[in-house]
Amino acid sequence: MQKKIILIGAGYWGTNIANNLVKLGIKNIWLYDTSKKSLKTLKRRFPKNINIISNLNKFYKDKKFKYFIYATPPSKNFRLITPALENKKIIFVEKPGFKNLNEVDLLVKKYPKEIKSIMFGYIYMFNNYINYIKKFINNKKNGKILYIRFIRQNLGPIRNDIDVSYDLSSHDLSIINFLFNNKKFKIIKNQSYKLLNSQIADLSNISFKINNTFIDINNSWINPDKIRSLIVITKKKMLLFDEMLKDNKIKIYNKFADYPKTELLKNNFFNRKIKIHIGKNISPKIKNNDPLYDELKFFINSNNKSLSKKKYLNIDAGRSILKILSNLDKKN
């Protein structure tokens, strides 16, 4: 039986989702958006796959329609998703899902069973390079993890309902949760700048600590270049992930710095000068994949039970990231 998908949101990301659903062979996509222009544009692009709808209410109540995808602003999702939960739909919502933690807590309280059918669109959980980095971090041969830095910058899109941290840092927070198995971390410092709008931050710098590992996240949506990089510094190696490169996105540098042990120094030599170790560098071969395609494939083949078990994408994961973002607001 061909699945029927309700897609809500025909903007930039909704267009990407529609394109991948068509690639996945979905022939029945019902599309809703308040913008008639956006609806017509997508309909022209996929005339055989997309059906435009003007009212969502009857689809919420129709049992033939089970899968609902929300590519909509977080400020609108509480109102849009509530009737989907009431009617026991399987829900995919783009990160961070909701505007604040209170909205999620209200839904968890009112729909404790139904809320388990929500999957948050944290696309990096399906990225082959991030999965490789997790293996790199877990490999004890690479030494203790000392420092991680995320840089995520570009020029637009600029949101008008959430800060840059909710939009961009939420990606990096999902990666941190994945790399460190949802370990709790301490916020050391949060600094943001409101340049274009007195109510919304356009740049943010966040510092964390997990055990003895320091982590920095630097985000901006008013930067002239598009930068997507992740650096991991261990006791024995350094890893650079540059997402903007076409090939060899990950480089591992067999370089590290160390101080000699005092007991190994001769009596007449007390200069504890740091030593730099340089070995052979490598670029591991990692298969390129389309994370959005793989993410949507997982969703449309899921049911309530399989979604609740996906610990980096389920309601608990989505709530934990919103909780961190809420704490950033308090820390700022």
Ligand SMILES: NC(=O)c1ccc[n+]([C@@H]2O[C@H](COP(=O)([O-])OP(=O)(O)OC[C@H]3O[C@@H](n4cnc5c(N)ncnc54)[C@H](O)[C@@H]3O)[C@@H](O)[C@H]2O)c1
Given for the second form:
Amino acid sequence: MQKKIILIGAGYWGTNIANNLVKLGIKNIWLYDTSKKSLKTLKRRFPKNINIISNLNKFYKDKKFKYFIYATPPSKNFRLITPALENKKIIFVEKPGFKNLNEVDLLVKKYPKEIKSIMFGYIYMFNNYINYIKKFINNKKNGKILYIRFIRQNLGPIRNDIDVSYDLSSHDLSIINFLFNNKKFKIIKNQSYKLLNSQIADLSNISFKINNTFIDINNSWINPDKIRSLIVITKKKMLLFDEMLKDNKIKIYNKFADYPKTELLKNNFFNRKIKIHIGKNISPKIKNNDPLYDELKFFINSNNKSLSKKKYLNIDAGRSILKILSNLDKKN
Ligand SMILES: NC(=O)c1ccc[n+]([C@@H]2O[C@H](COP(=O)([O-])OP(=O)(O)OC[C@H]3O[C@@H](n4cnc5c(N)ncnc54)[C@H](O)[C@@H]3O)[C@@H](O)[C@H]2O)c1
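After the form predicted on its own, can we look at the form predicted together with the named molecule?
Shown next: the complete complex, the earlier chain at its head.
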């Protein structure tokens, strides 16, 4: 039987979601948005697949409609998702999910059982390159992980309801939780700049430490060009993930710098000269997948039990990222 999918939000990302649902063979998508213009535009694009709805209430009550996807601004989600929880729907909400930790905590308290049927749209959990990076980090041959840096910058989309860290660093935090198995981390520094208005931060620099690894996250939505990069520096190798490249997005540089062991220097500290080692670089063959397609495929084939078990996507995962962001707010 064909799944009945409700999509709420027909903006930039809702359009990508609709496109992928159609690719997944979903014949009927029930679409809701407060903007008539957005609804019309998306209907024009997929005239056979989209059914426009003007009132959600009936659909919340109807048991035939189980799957609700939210691609709406986080500040609207608390109000929009509450009736879906009340009516035991299976829910996909785009990252970061909610405006703040307080909102998610209120929902957890009021709907402790139903909230387990929520999945947060942390798309990098479906990215083959990120999977590869986890294997690279866990490979003992590469040596200790010294440093990781994320850069995520572009001109726009500029949000007016959440800071850039909630919008963009949330992706990087989901990747860090995945790479380090949800290990707790220490915030070293958090700096953000409100450039366009006095309420919303447009640029953010966050520094953390996990075990002995230093991590920087550098985000901006006021940047002349689009950058999506991640570097990992280990004792023996350096990895660069450049998401903007079409292919060969990961390059591994067999380069490293180290000091000679002190015992070889007859205890003369001033003889400690750094040595640079340079070997051959490689681009590992990694299959380019479409993470949004895979993410939605997973969602529409899930039930409340399978969702609650997804360590990096379930309510605990979504809440933990909002908790880190809220701790960062306090440090700023
Ligand atoms: N996973 C990703 O890589 C990714 C990328 C972009 C955006 N997103 C997320 O998707 C969500 C939407 O972002 P976007 O870029 O599409 O924003 P957008 O502004 O382009 O679209 C939001 C849509 O929601 C509609 N809307 C607003 N309030 C509503 C309400 N109360 N009821 C129904 N519809 C309402 C708007 O009319 C608009 O069409 C955000 O949470 C964002 O973080 C995720």
